[in-house]
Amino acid sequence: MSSKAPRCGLTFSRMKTVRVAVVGAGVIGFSTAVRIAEALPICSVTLLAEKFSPDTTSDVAAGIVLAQEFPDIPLERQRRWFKDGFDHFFAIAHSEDAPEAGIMMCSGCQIFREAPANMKPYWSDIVIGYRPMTDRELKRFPNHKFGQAFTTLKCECSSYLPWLEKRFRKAGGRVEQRRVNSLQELSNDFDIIVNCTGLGSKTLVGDDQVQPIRGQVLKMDAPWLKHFIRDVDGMTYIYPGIHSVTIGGTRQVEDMRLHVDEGDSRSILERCSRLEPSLRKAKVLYQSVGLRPGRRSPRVERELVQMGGRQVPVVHNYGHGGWGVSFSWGTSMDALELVRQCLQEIPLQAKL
């Protein structure tokens, strides 16, 4: 735990604890809660959520660490987000915590039906061994004209989320299972509120930019598969993991169905088997559905919200779409810095 004092012009000896609520128990919520609890001992951090692992959207995520470009975020900021996450997962994968945290190295390829305008994306020097695929390698995928081969990481959120919760509690964090219907109901008990509710932000903070994007995946028993394959359209992918192979998927905008669609399952299996024919011999272990928090770009910012006669600092960190795992550690660092800024501006009477 860091012993560094927050940049707020007061010493710890003169302060009382600043009460921080983090709302949301997915990979964004727990990453943010861990960052705050470990870096700011002055803060008493409570994570509140209605659902926890294994019942979060993050638990359905395939968990491969990849990146896309968000249109409204400076590229250098996105690059920093991605690098923070990659370095974080890389360190865990090479530590004794790797099995418990569910983090592993994963090599494979991303394939394109047409060559992209930018053949060397901003993240190419962050992953390991990035290179264009050779013509010989591409012969395996006759409908694709370009490919990227590299090594990245895979995160099994069903293991990673409990590991993060354990780390959060070790840092003094508290966990409370409850449904939060409005941020106002937290204003009497907390000095700073951090909103990591993903899709819930559509109603919780009235963000009309947030939309559900339904994703369905199958978990396959195919231990012979060791390398990932992803069609860059994001619709078809094969990600070997620690206990099973995740194949997908769907991207159904404004589709709120949480039940498994057998038609989607057949389509997923057919598309993935075209890329990896041996999947036709694999056994389906189980199927899952999640609703990604779709947004044009993630919202990582702070604002002052009038609640119960006073202005309460609210930090937002949500809207990562299907890229929550990849960017969770990076955006949570920005959220931590926003909380630091809030600490500087909280009226002195709240801290003395």
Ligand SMILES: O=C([O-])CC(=O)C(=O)O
The other form holds:
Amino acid sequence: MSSKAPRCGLTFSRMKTVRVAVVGAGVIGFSTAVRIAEALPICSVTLLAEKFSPDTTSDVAAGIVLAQEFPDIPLERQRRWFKDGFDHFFAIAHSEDAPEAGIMMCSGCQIFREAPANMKPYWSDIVIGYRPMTDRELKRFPNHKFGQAFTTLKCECSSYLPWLEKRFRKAGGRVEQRRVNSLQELSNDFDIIVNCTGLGSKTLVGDDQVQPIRGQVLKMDAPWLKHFIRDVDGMTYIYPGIHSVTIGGTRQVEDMRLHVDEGDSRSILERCSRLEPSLRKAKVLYQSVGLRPGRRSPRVERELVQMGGRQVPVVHNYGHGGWGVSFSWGTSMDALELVRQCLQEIPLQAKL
Ligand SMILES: Cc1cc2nc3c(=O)[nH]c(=O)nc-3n(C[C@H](O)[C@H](O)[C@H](O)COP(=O)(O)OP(=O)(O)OC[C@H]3O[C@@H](n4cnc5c(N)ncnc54)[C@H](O)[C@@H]3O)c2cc1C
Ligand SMILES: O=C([O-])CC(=O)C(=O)O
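Alongside the form predicted alone that was just displayed, please also present the structure of the form predicted together with the named molecule.
Now the complete complex, all chains and molecules, led by this one.
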């Protein structure tokens, strides 16, 4: 009897040791790590990353929940990703966690210099109250011919990432600060590797499709502004947030400069003040720069990689470009499903 009890205990604790490494501590890494740790108690999940909040690209994001079409992903899948994220952020915005997680509703408009061919994008029935702007509303923007008015959400990653980390630790997750130079380094200590390294995937997995797209934003003290305005070209936007108004932006491909460019600051202020003249009177609180993990479409798939005599399952979730916050919860659901598939294929002895 006494010899059997410890064996049962041992089997149980060993059953919990499918060791999963999630690499990356941006919004994609933490969302994915939370999903896995909460849904798969058989896994022990360790999140490893070189940089954590407040030093990730995700911390720089304006955090508007909005979408563009990715050319290589079926529209239905993109729709599911976007809806999953929208519903998730909506639920937090209406919970007592809203201020700690940094999530709020926000209403405003996206304006177009020329009317688009598709007046009803796939996300139009997911956001709230989508409608074309009236001529009266558009009078304010004499250089624009068309506009979409709607209510969406805004997620401020400088609050959301610490909130996700807390949730991850509560689910039993571990966190380690470390640069990973090659996935091979992890193959002895982990059974499954989940790659959420954003721009880092260019070198870590040699993906030449990934390219930096530099973005600069200014945080303004302008509490009287309550509605967002986005020019659909993505170069000019004003997003009121919880503590400040984010204005932007720039989209400089293959530009790796992480310092603030004063020329960009002047240009952003000028462009945004044309849309919202009171910004000329507002104080700049601070400025930041981030490198978007540009890619034609995000890579959310799994593969088996030969590492030192065995095939290690690797799940990828990176390359979200300018829309990583919006799609973080949705693509991490797919990453979770891919990890689940890996679990079914891992030889039994790895699980025991
Ligand atoms: C100015 C600007 C405004 C934006 N506004 C919005 C917006 O309004 N809405 C929206 O949806 N998106 C927005 N984005 C896009 C969004 O910020 C990105 O898509 C998102 O942050 C990508 O998240 P990520 O987790 O993949 O990358 P990151 O946040 O860059 O995280 C990558 C992580 O991987 C780690 N890492 C990389 N390589 C290694 C390695 N070799 N070893 C260990 N760790 C490694 C890093 O240290 C980091 O922890 C904006 C981006 C910018 C720059
Ligand atoms: O384009 C926007 O409105 C904000 C954003 O996602 C970015 O700058 O990448």
